[in-house]
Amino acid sequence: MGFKTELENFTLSKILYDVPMKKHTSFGVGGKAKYFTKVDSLCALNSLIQTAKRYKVKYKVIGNGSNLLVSDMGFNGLVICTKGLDDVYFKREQVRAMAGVKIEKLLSFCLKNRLSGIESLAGIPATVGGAVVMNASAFGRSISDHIAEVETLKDGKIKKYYKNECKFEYRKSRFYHSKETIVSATFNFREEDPQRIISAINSYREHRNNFHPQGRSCGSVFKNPKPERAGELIDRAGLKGLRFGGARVSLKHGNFIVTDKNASATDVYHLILHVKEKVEQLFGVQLFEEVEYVGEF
């Protein structure tokens, strides 16, 4: 029995073929995934990963696709979307969220239960899994500030990591480019007056609306090369508004690349390379991407 035959007989989730990845990424660009599915159980997730490994087929686990740039040539393998793993609930006095829970849903759960801690992430279109991998942060606060433990799938088994084992750094964790797949995160939050939580959420959202561009983007393209800020370097380099095909550097914020309906992944990729080259040429500072490349460029 071959890989495709096993997928055709798979009953735990629906398998789709030749799915345009531009529908599953915030950039809205990219070619087709040869195989695509959205799982809603750990059993389905584990079974698909093990099947792909057995047949030596490439696979990629994604959440909301908010930090991905998929090649125009697509992905010659299996894309597994975890957005169906979206339960969030109390685990004793802690909060456990599955990998596919959107940050906005986690915020709503916290507000309903008078819990504070991640208001600064309001407006980030990520899932818990992706946010933990990248140690999502904003306004000087990180999701790892409130992590108690993280569970992953590793070699077909659930593995637990306590916070001090996760190796959280700026925009990085031990799960970054790891062969493990995050399945859940458990958080410690503090009790707070709901009106204060709402006020904080509204304040952070207002700031994003005022300083971040609307439209299709992955958010910040580059990590900040401390003590500098990527957006300021790009601005000083005179690169705001620079366009390559259907992609351009935002006039509102230099660290954002926005795409129009005719953009391609190649447009975004070449614009990223040009910005990196220009900033290093002018300031001697090397920029490193937050965006993850999927497929061949």
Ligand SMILES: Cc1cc2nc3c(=O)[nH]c(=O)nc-3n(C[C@H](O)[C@H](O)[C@H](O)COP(=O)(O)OP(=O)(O)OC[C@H]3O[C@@H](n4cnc5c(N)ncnc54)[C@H](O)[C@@H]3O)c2cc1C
Second form
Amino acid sequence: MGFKTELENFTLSKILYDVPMKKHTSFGVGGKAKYFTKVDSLCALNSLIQTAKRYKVKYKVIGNGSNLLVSDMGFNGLVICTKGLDDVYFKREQVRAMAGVKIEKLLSFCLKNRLSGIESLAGIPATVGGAVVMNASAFGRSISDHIAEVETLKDGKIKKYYKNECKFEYRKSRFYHSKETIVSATFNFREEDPQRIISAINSYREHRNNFHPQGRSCGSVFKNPKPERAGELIDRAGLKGLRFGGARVSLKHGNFIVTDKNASATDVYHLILHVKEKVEQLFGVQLFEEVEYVGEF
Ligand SMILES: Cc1cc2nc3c(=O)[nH]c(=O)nc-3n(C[C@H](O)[C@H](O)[C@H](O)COP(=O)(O)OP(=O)(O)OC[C@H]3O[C@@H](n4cnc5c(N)ncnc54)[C@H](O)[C@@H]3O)c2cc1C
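Condition change, the form predicted on its own to the form predicted in complex with the named molecule:
Starting with the chain above, the whole complex follows.
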């Protein structure tokens, strides 16, 4: 039996064919995934990964697609979206969230249970899996600050990592580009007065609304080349507002690229290359992408 036939007979999740990835990424650009599915069970996730490996078909596990630039040529393999794995519950004193739980849902769960910790992540359109892989952070606080343990699927088995084994760094963890798939994360939060939680969330949201552009983006395109800030370098280079086709550097924040409806991934890619080149020419600083390329560029 070939890979396609196995997919056709697969009953644990619905397999879609030639799916435009612009529908599944926050940039809203890019070509088609040859195969696409959204899983809602570990069994489906594991089985699809094993099948793809057996047939040597490329696969990519994604969360909410908020840090991805998918090539206009698409992805010639299987995209597995985890957003159906969206349970969050108490595990003794700790909170366990499955990989596909959105940060907003985790925040609501915390608020309802008077738990504080990740308010600064309000407004990040990520899943728990994607946020753990990237060690998402905002306003000096990272998701890893509250992680107790992370569970993955590795070679068909569940593997547990305690926080000190996760190798969390700035926008990085041991799970980034690894062969493991995160299935859940368990958190330690502290009790707090709900009014204080709400007011913290509101002030972080307000800051985002004031300083970050609306519209389709991937958040920050570049990592900050510490001690500098990528957005400030791009601003000083006079690149704010620069446009390539349907993609432009935001006027509100230099480290954001926003896309119009007619934008292509190639527009975004060329703009990224141009910004990198200019910043290096002017300041001798090399910028590295925070956004991840999927497919061929
Ligand atoms: C408007 C906006 C604001 C943003 N603000 C911030 C911010 O303040 N701070 C910040 O850090 N980021 C920010 N981001 C970027 C982005 O939200 C984060 O990088 C986030 O962690 C990505 O999560 P995701 O679920 O969308 O992952 P995806 O983009 O789907 O995937 C990102 C990476 O994680 C991998 N991955 C996803 N799920 C799993 C899994 N279960 N197992 C293994 N690998 C997996 C993917 O393969 C990929 O390599 C912002 C983005 C947007 C659009």
